[in-house]
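Single chain ahead, written as structure tokens, the form predicted alone.
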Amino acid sequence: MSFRDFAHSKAIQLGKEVIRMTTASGSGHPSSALSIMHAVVTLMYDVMRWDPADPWNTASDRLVLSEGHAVPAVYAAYADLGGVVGKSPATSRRLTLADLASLRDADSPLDGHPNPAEGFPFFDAATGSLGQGLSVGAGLAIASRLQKVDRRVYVLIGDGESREGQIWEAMDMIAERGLHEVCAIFNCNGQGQADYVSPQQSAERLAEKSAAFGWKVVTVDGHDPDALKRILTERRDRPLAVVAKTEKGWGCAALKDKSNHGKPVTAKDLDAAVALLDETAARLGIKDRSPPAPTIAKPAAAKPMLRPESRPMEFAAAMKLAGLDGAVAKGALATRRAYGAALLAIGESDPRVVALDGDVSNSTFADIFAKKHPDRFIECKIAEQNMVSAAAGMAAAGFVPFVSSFAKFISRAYDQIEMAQITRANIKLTGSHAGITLAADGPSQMSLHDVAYFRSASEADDGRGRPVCVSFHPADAVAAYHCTWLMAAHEGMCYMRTHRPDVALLYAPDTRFEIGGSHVLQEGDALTLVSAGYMVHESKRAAEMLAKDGIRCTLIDAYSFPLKTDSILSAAKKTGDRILVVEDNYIGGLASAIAEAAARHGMTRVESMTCRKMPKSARTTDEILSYCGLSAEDIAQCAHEKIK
């Protein structure tokens, strides 16, 4: 049988394993899968090195589905395949046609998107938020050339999707590094969900922008077997786009019509819709409706990235490595400058170390990692959610990415964020700048619902025990430099909040930290002051003010999520069951953890003191802390209120 032949047989074959199991399920985008049907064919069958027996081996050519609504059509292939599905090797099982029917059930690991971390190994992210699976594969694709592994990476992209501007700083970030194992597909069907996609967005338009970036383009016909595998089979020096001109619902004209985005055939349909494959299939001289699978070509086997059994390197010892030994001895060191001596301590000991930086290195610190491993620094450039698609790529690989930017750029990647907390990621998140306190560039360049944000994704279990993201936010350079530590031994994503000022020092070099943690600074029995970050330095201020009234107040340092709010409610009862909760971002952070975990006891009583108003520049932080209602003498004022 001819390759032609067989790709048609199999595109009918599972064509109508892709109409059984929408309509089985009630949902799903059958003529989306029908539309990329003949790619994945050509992929998964014969261009392809791979094993359907172990798809966690790193070493395979990889498939990132951006269009991630598509997947039934990888689904009926996998399952034709016989591909392995589960959580781990342990407990893996095949994957049969049978199975196809639990599309979208709850315990099926067949989602209604692409998602890894529910037991469909095959891929590496999950998508379906679209637009982002471009930048999955950069990272992959960059994780290939550290590893010295030949491993290709196909990318199916919506034509719809390819307006999404990540798209378009994966593909600038692509030809930037030559990154000629990457192959996108544009799926041109000229269906969108509401409506036909603009012009802007057509194939001879998508062409065009391909050759624009610096790739090699070629526009074929998406049903044409030859066609497809002759392009994907080339060898090439530089990133290859594929034009393919399809049609939503390939071989079945009741499902080709615009407003059939979403649906599934009804179940009175279903055997016409079927019939509908088979006459396609019988125009196209097919006769075998049911061809045996080739034999795919295997993949060499992945070297695994292990983790290295090293203790964290002493405070001073990573200072002297990082040139920041003198500020230490001065007894004042920026958070965001210890976490770049904690990310060079890191990445000596941890080759899996990977540091992504967008263009602010030099303010984030990131290139006191850049300087000593270059190799293993990957400028990112003004571009936040390409960087933290292409990290959750690299995580795929093996490797430990510590993503960094201000905090109020990565604001810009939170939806990229969620997606690889639900392919969980084991991604590491920095923010610096974060607060107020940055003051002279103004609220443009401060965030202040980064702690809400994260805080909200420390409170879920995400399916291993485990929170969705932890979160940590040190007041000091010794706390900074512990939590990073935390960060790279903590399997899941993680987000640390750094600040610009310079502060003093307030633990000892060998202050243990965790996850979750607190520290009291000292005891009182007037009111507990609780804060995190740079606010400890200024509620440290309000408590030595307090002090000269005769009020002693104890002073908690909450700089971890999810937090341990027991040991803070327990120190409270020694002041009356008062609390002050003090941080310079919007409501939603700190304040609020400790409020709810007060509810549930029915005793403690919680103010808090956070940012109320929209901040603007101003000279110095003094200045804008005392603007905001901020400043210590805030503090104590709200304090004496509180006491009376």
Given for the second form:
There are 2 protein chains.
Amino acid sequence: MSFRDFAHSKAIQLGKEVIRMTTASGSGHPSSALSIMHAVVTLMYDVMRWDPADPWNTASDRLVLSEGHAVPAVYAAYADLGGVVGKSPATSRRLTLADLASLRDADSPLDGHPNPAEGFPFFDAATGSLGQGLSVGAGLAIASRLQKVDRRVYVLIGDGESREGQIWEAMDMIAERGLHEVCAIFNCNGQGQADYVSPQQSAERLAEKSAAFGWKVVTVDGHDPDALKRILTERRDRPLAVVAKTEKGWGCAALKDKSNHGKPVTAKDLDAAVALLDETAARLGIKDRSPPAPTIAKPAAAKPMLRPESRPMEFAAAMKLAGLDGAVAKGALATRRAYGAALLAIGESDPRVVALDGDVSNSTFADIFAKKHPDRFIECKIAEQNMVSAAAGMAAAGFVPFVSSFAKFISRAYDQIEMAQITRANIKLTGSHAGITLAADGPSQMSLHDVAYFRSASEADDGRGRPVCVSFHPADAVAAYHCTWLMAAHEGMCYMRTHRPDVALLYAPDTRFEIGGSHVLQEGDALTLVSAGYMVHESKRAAEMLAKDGIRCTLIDAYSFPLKTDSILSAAKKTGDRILVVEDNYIGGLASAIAEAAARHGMTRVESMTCRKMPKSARTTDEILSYCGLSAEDIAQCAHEKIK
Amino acid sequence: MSFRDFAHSKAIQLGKEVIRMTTASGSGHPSSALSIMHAVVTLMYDVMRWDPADPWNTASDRLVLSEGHAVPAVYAAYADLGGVVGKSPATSRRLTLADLASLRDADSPLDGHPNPAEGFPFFDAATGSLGQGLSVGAGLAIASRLQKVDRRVYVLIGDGESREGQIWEAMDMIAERGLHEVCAIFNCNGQGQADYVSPQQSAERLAEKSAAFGWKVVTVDGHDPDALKRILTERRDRPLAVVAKTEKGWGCAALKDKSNHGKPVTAKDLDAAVALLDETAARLGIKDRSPPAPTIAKPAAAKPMLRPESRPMEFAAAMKLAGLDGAVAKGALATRRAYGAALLAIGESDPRVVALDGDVSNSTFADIFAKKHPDRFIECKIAEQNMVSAAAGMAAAGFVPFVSSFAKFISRAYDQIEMAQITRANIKLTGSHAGITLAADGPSQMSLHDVAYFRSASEADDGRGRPVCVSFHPADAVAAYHCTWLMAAHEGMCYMRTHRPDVALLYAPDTRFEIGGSHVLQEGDALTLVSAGYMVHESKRAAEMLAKDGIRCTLIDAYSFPLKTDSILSAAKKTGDRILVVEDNYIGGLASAIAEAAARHGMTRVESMTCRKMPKSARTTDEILSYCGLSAEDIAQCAHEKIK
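Output the form predicted in complex with a further copy of the same chain next; the form predicted alone has already been displayed.
Zooming out: every chain and molecule, the one shown earlier first.
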């Protein structure tokens, strides 16, 4: 049987499954799925080297379905091939065609959009928020180079989806690095959700754009299996953009109209829709409806990347290694600088560690790592969305990516971060110049919502008994150093917030830090001051002022979420159950966490000082703190009022 | 004097001011500013039609400085021209050259990056988080067409910055709509912050890309004033991309090395740096150092867009107008659908209202407005970042943009939303399919962090006595209808969260809603249940179950932030100061707001049920609520435990 006949036959067979499973689930996108059917068949049954029995083999060729809503096509092929599903090899089983009817069920591994963590390990990343898959593919390909693995990466992208700027960030990254193992397939079915796609996303325009971005471009009939196979298996020395002209609802005339986006066939119309696919088969001259599958080429064996059995380097040794021992001796160091030193130290013992930064490595101090390990430093340029999704791709290949930028610019990628959370990607984000203390550059460079944003995810379970995202907000270089090690040790997403200014060292070098932890820096009887990051120093100054008036405060550094609040409430007992929380960000972070815990019992009174005013530029940190009512004087005054 | 000599002379003069002011402030980006000096001079002294004495005239040609860090170049020109600064015409004054030394001062209108709201009305938008300016320009140009104003828009974009995908989203939008009044000037100085720019952002590559996106492209020497002037004044029928080859630190050899990004000259080196500019002048043969400025062409008079003096349409009339009276009569309607009906009603009386949507208007129901007012509906396709920044541009021109997408995809534009907050842009965001209740599509389509994110901004003052962002979370169609009117009436950013499922009507059509408000839906004595949005219905079901056990609950719908918590705490007094807050999102929202208020006094006990588990697909809303432990049964059980 020719490959053409096989592929058409399979497309018809699986197309029926697509229609049936979406009807069974009562929702889904059969028309989109039908438009990628030939590409999926050509890839999964022939071109890709992979093993349906071992989807965890990271040496396999990868398929990233950027237009995640078309996933029923992949589910159908995977079930037909007996692919393995499950959250771990120990609990895995082969998917059957009968399982397809469980699409979108609460206990099904077949989520509405690709969702590897719910038991579909064939995928490397959750997709469905559009425009992110090619960046994941970029990360997988960069990983291939580092691992010296011959792993090809195929990314299916919708034409409408290619309006997302992130696609073009990824096109840049892949071209720049010459990652010719990446193939982007633009699925040009011409239809979006609400309307036809724009002429700016036509097949012709996408071809021109891809060429202008430095890619090899081939335009094909996306329902011509021979053409697809030929193009996908040709040798090439540049990344390949396949502009595939397709039909939404291919093979099923009832699904071709643009009103069908995201609509399953009704149970009543199911038989008629399936019959239309049979008509298509007849028109194509396909007789054998259940041809044997071609032999799928097996991948090489994966080389697992294991966590090294090493203990954290001591703080002093690490600072010396980074050339920061002089600064430490003087007693002041910015937390962002300690982050760079920690990254270097961790990278020494753990080859899985890579660093990604967006043209600000000399501000975030990721460059301390980059200078020593240029091979493991990925300069992502000014494209934060692509950076985060590429990190997720690298994590899927076994790396431990540390991603840095200004905390403000990390917010550029919150959607990508949320998708990486769904993937349970083991990535570490560090936002520098956080809060208002960078002063002079002004609010366009200040992160103010970030503490609330990341804390919200810290209180949800990721299904493995761990927080969806852990976060850290170190007050000094020692804390930043150890928190960076905690990020490396923790399996799951972490966020750390560092600051621009140099700050005094508060901690002994071997102080112990932990997720959700806090430290009592001094004890008093009048009031408990709780803070994090830079504001610990400002609170300490306030406590010193208050001490001169005979008011002794307990001072707590609560540097991590999900915060263990019990010890803080206990400490506050000695200060008459009175707490004042001080933050350099908008509300929703530390003060909220402590207020929630306090209000559960109703015994402790919690007052807060957060950034309650839109900041602007100021020449110095002290000026902007005063402008926002967060100076040591302001804190001391608030404390005075509170203990009256 | 020739224009060439004038422009060089002015570039030298202003270049010195740039160097001096950044040295005075101790921070800033003189080398970037010098690279755009000729473009700024050519535009502000010659090509643009504008009035330094009236920067509020929205009929003027516009300059958007996307690479905001280069702003000292504009400040210097503006001061030289005696441009007016101030937060309002009543408090305005002319900027002088002496004022430039106040750059980045806490009380200066010359913020570190463009920041119109701090008193620099020449700009339409805060910039500094890169890649957003061209989208603002797109919005301004779309506004021009609607207003029938001949307003040209010039956008200065860094070469490194053009790695941001959002630039290419804007290139698409502008080309698609044929907005030939837009001119993008790519400032190709070849240097980023940490390193040289990528070959992917070379002048040649940017020219190829711009052509592939459908733009007219001209490459020039960016320090050749005659060439710049000629190109910028040529008639054209397509949007124009000027690829300007420039030098970072133009005219001042000491600033040309790539190590100088973002570094001012030290006070010690100031005279030498200034002298280098004199050397450049001599080399160019420029003798007259203070030539008279050319006459700047005046703009047409602006036609102010005023708020109409109309009262909100009644709910029933609006539903009828939208063809939803049948659904209302049946007693159930999704909040997202009521949003669409409200938008139509508001648009009838207020011509300033425009709607922007990203290919999901048939899900958000912005299409109810679009069908009636296609001219005021801006289909932004799948590019949410561009959509939000374009809305900010339209707001700067006097429109009231309503922006809609899935709440999850609104998160794609949080960075842009934060920049619009700094601008104090009067835009209205509505995220549909919020929270977990859309069920089947799974977590890639669910917004979970959004309530915490937007609440954080609701508690900060925007400098005008208003919240940085107001938010709404209506529980039924009546509430959604009135909250949409509240968004229209409020001057400032608003966010509204709507849900996918149809829900019962809870409110009489003429119920009064307000920012920060809440409604007591029923009164009891055992426990106060507080909720918002869909979860009000689930909480109501729980209250009904509890009533069967003789437990009478007060039920409160707290639909807006910044929440007035006093009335809620008062209501809870009648239920033994016991509150249970129920939410379908991650923590940081309603429960936090109430806990913060309760903990201030320490009298009320607040327990919360929020989404504390990463969700997945489920077939129905009830299934996913059960999966996340948020069903009516779960709420009732928690209530039982709480009142024990």
